[in-house]
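A single chain, nothing else alongside it, follows as structure tokens in the form predicted on its own.
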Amino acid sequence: MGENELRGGIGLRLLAALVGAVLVAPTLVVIPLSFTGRASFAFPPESWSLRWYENFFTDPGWRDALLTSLRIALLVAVVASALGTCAALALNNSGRFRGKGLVNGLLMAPMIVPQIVAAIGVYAVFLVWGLTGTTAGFVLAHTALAIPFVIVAVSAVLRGYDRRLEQAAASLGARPFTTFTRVTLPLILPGVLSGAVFAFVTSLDEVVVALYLQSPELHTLPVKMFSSVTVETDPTIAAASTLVLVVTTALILLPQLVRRSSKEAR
């Protein structure tokens, strides 16, 4: 390795911590923030309580919320999961066509355009068809959101895939239903429950489109913690938000420990 190449190995290692740095730095504030004793948001904190914890879990508009949001996520992990794993396998199994490119590019798209934009967009079109304020409408806005993330891991999966054990199941008068029920599904298995995860963290955290489609009655947790912190100083936000930080970072971490098991095992 040469001496540039060294250098340039150490700055983008420096970069990278630089990069991280930045981004887990809030949650350095956040953290002790959910443990305050007083209903502030003055930091450090002078004393310390759980009463903020205490607070979200039965305070009946943080755990109405807190449900609402849990019920649309499975709820989106489902449908996501089953639409972008069949939209995987299309494009997989389809080989080189015409228009590729563009279907792919459609699919992948939610990934791309801004936010407001789309949520501008489906607030529109609901609107029309009656979806705004209903579980119905947060499910399909955010299974469209979250559909590229399904596809992406899919994909991945299924780049490795050895199309001959199908050849041979089907060879040995499997059914197409029963090759993939048990050859394909669960070598693919990992991918989709990954884009699971994905998936189900996309629609937790999602704001911007929740806000155009809440409605006095129906209204996710990201929408509670935008209010709370617009409106009134409460530090259940902090308690909030470290949940959620958990919560989601457990479930990212949990299919790579799993996968590294199952390397282990084999």
The other form holds:
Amino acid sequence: MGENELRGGIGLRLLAALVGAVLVAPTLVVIPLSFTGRASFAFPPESWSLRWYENFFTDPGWRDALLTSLRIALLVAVVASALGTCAALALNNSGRFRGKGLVNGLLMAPMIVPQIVAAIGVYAVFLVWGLTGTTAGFVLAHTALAIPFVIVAVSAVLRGYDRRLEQAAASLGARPFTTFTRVTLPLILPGVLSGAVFAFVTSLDEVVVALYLQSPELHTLPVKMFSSVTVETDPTIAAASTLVLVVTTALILLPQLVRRSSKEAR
Amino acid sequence: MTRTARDPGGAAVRLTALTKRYGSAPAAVDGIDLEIAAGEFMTLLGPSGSGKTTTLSMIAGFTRATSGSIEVDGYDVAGLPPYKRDLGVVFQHYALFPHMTAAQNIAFPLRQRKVGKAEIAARVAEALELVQLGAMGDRLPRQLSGGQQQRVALARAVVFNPRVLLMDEPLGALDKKLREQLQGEIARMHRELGITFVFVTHDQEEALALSDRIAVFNEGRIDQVGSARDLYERPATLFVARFLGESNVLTGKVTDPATIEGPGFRVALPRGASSAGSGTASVVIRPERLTVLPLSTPVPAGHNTLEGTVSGLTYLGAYSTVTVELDCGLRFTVREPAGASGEVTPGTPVRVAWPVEQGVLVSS
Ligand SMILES: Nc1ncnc2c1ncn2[C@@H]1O[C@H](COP(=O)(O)OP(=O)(O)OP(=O)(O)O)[C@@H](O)[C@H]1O
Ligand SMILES: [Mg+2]
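Having gone through the form predicted on its own, I am curious about the other one (the form predicted together with the partner chain); can you provide its structure?
Full assembly next; the chain just shown is listed first.
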């Protein structure tokens, strides 16, 4: 019923398709480019090969950048979803605490503050603390950027979650920790998981802060791609882009596909 | 607080000067004293916002009392968190865990108490039997009707043998027919389990049908505690009289110990009711205590009478309701057995009479 109402006429659908194409097409161009047979960005490619993918996975520079990115993004997903879930639980609690509005504002700030401003601030402070060029530095900075996404995702689930279940659990003899693991967490898990995916993707494609925090020994994939555009004209970057595109798209679509199929199974 | 799993019997609950304040608003619960006997069915009855839920919630431990004490079997539990109080609680909206089946919900309190697997299975089956849901153990809450969900909630709240069961409007979300059916089951559970029930409702019929005693809440205080009969026949305050059943009220000044006088009336007071001394008070007369008499009939001995005109007559089968506009300006409702008032018709001047002893003097 709701779906039919949302579907407009043929004109509206064509317009939507056009806008979508204009927005997405430039991104998709990297896919054929990554399969080119020659060391150039000529489009359309004149011959085809997988050599740039081979290069991506064998060249130590590219491979190290990829592994660094994955390691940092995984750590960020874990840390940000743990911290962000705690924050969302506290912020959505019916009880008030002093400074609730301020805490909420500070946690959500990374969504609004221009990234370049945040990056310069982080760089200045991390330089003093000796955190530039370290995994810990990347994880801390990216976690701050990712927490708002986790808070939003978990808060959305919490709106449909009845806090009285916690009172019920307590009346039945469950300690607060048991109540959390047996009742609260299972019920908000979908929100926590989608928050973790957003955090992972946020870290994986973050470039501004990463440019400041990089060192010759430690830099992430986006940083490597950025410098590869400016110093080399090597289609390996197209292969890298395609892989990032596929991985992030799959990660974001996955929860929706799982939800749909589990709904159909019912 | 150790006791064997099958130790029968309920605990006594004693509230002393229990108070809850939220900010600067008038206290939500204002220094109430209440003694609930072991095994008793006590109902907290009162209008919306009178502090029933707040009181129950303080007993359960969800809300911290501002002052006063809560004793369960002589132990002060005010400092204990809810998970250490060992009280069963049933909520208005069931509060079943949606990701667990009915059987898993009922097993939850037993698992917290580290009961063995085989015993959990046996006791869950027994609890499902108790609420007549034997075959429904594998269903998730959303696969059950409202009434079935509330039965699972009842089973879950008693399966660990708490000595007190607290219920906050457990039938409030159900339709009338289901409500009556579940009332019957709650009464049966009370008989079979023999534990103390504390039941919150704002439905006076429900309170009258189920309770041993009823505590009537009025703006954070308890106006009166007593059996249904006590409250109906000897209300302590005008509020209680009005809240339970219909009443006709005469408000005036108690002049000498035996009469009350108001604008256009002067009636005798029942014996022994004059402890209030002089001052403003009210006399409450229930509609079925009144009779309508033609003016020609002599006044029976020991009766109070007031004159007026019949303004309405409703025939309701077993009885009829006669509305009389009194000469003093008040309107009285009289309930008479069918046939008793055959001759009155609207417009007839009549006398309303009641035995002096049937009026109840209350403070107003
Ligand atoms: N968390 C709270 N914060 C502030 N005031 C509250 C809170 N909870 C209850 N109150 C107030 O306390 C008073 C008593 O509320 P309570 O819920 O105990 O009433 P009740 O008798 O259960 O009413 P109902 O029949 O509507 O459930 C009300 O005036 C209510 O507004
Ligand atoms: Mg209430």
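Remember, it's a predicted structure, so these values are computed and weren't measured experimentally. Rigid core here is just the name for the largest C-alpha set that superposes within 1.5 Å across the two forms. Positions refer to the first chain, counted from 1.
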Core-aligned, is the CA shift for residue 17 between these two forms 2 angstroms or more?
yes
